[in-house]
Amino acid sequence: MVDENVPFACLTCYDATTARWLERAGIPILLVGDTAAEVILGFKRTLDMPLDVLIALTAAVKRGAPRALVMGDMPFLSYHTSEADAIRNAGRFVVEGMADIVKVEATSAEAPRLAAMARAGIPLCGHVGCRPQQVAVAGGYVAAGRTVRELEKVVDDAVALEQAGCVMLLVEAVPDEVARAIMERTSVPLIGIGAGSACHGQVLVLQDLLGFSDMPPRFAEAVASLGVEVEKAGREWVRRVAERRIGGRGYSMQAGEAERLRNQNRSADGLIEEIVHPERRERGPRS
């Protein structure tokens, strides 16, 4: 699609059922992001995403969308401590998680570690620009590349990650000029999120796109209001249950079984009556 100059869509996804529908919609890339920590597990930041859970979710998405390119997202501290840990955990995404590619937030400083991962046979997507896993250091989610010096740093990071072996790049929360500069100096597909419209591909968190998020980021424009619809459906179910009008089709007993049950109940009722009220039992004729 890059070669044909056709922009490609990407969305986050965290379960097999949703993945099935997104594949049917023609989404070619599904990102199982560490944003699952927030939108699935209820944490307030992505740093709390457990590695084992994210690998399991990645496998679920791949089972739901076997023809899509599924990207697993390496969570905080899953690749930072050592080269061996980085290769082992990335390999788990490929083997256990069935990921087609693994995303890693990194700068030029981490390029040697990514090079070792690439040599081990891990297909990598390097994530530059705003890096949510650095939120504690940065003091919040902040845009990157807003000065010439910052632009040059983000571009240098992207170049270094491609040279380290990344076969795809992702840039987050940068001005258009940054994304264009990366595309001029690199040769691999570039996915943008909050990075202008020039990138080869675009990704959003699915919940932001569908209108589930109470406070979506400034660059995310919803195309639906499914949160409101889910709330309406929930209220309707509450009402139906209260009215004992649950809808659907019920089940019936096999032929003759209902009558058999009634006969058993009548026999049981008679036995209970004799036990509780023996004086009511019919007496025979006096001798």
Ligand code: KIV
The other form holds:
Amino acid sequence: MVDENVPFACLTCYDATTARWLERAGIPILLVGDTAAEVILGFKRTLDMPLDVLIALTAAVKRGAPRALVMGDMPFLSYHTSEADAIRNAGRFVVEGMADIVKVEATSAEAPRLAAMARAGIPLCGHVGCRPQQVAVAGGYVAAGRTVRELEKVVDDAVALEQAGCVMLLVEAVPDEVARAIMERTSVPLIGIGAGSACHGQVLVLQDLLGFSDMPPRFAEAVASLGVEVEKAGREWVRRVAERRIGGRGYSMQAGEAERLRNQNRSADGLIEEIVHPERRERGPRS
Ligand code: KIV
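Please show me the structure of the same protein in the form predicted together with 3-methyl-2-oxobutanoic acid, now that we have looked at it in the form predicted on its own.
What follows is the entire complex, opening with the chain shown before.
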């Protein structure tokens, strides 16, 4: 698509059912992002994403969308401690998670570690610009590259990550100029999120696109209001249950079984009556 100058769509996805529908919609890339920590697990930061859970979700998405390119997202501390850990954990995404590519938030400082991962055979997407896993030191989710000096830093990071072996890049929360500069200096596909419309591909967090988020980021425009729809459906179910109007088709007993059950209940009632009130037992002619 990049070669044909056709912008490609990417969305985050965290489960097999949604993946199945997004694949049908023609989304070629599904990112199982560490945003799952927030939108699936209810944490306030992506930092809290457990590695094992994200690997399991990645496999779920691949099972739901076998033809899509599924990108696993390496969570905080899963690739920071050593080259060996980085390779082992990225390998788990590829093997257990069935990821087609693995995303890593990084700068030029981490390029040697990414190079080792690439040499080990991990297909890598380097995530530059705003890197949410740095929230604890940055003090919040802040845009990157808003001064010439910062722009140069983000572009240098992107170049270093491509040189380290990344076959794809992702840039988050930067002005248009940064994305354009990255595209001029690198040759791999660039996915943007809050990075202007020039990028080869665009990604959004699915919940922001569907209208589930109470406070979406400024760059995310919802195209549906599914949050409101889910609330409406929930209220409707509450009403139906209260009115004993649960709908659907129930089950019936097999032929003759309902009759058998009635007869059984009748004789059981008779037995109970005999035990509780033996004096009421019908007397025979000699008693
Ligand atoms: O984790 C994620 O969902 C991401 C996107 C916001 C790009 O990294």
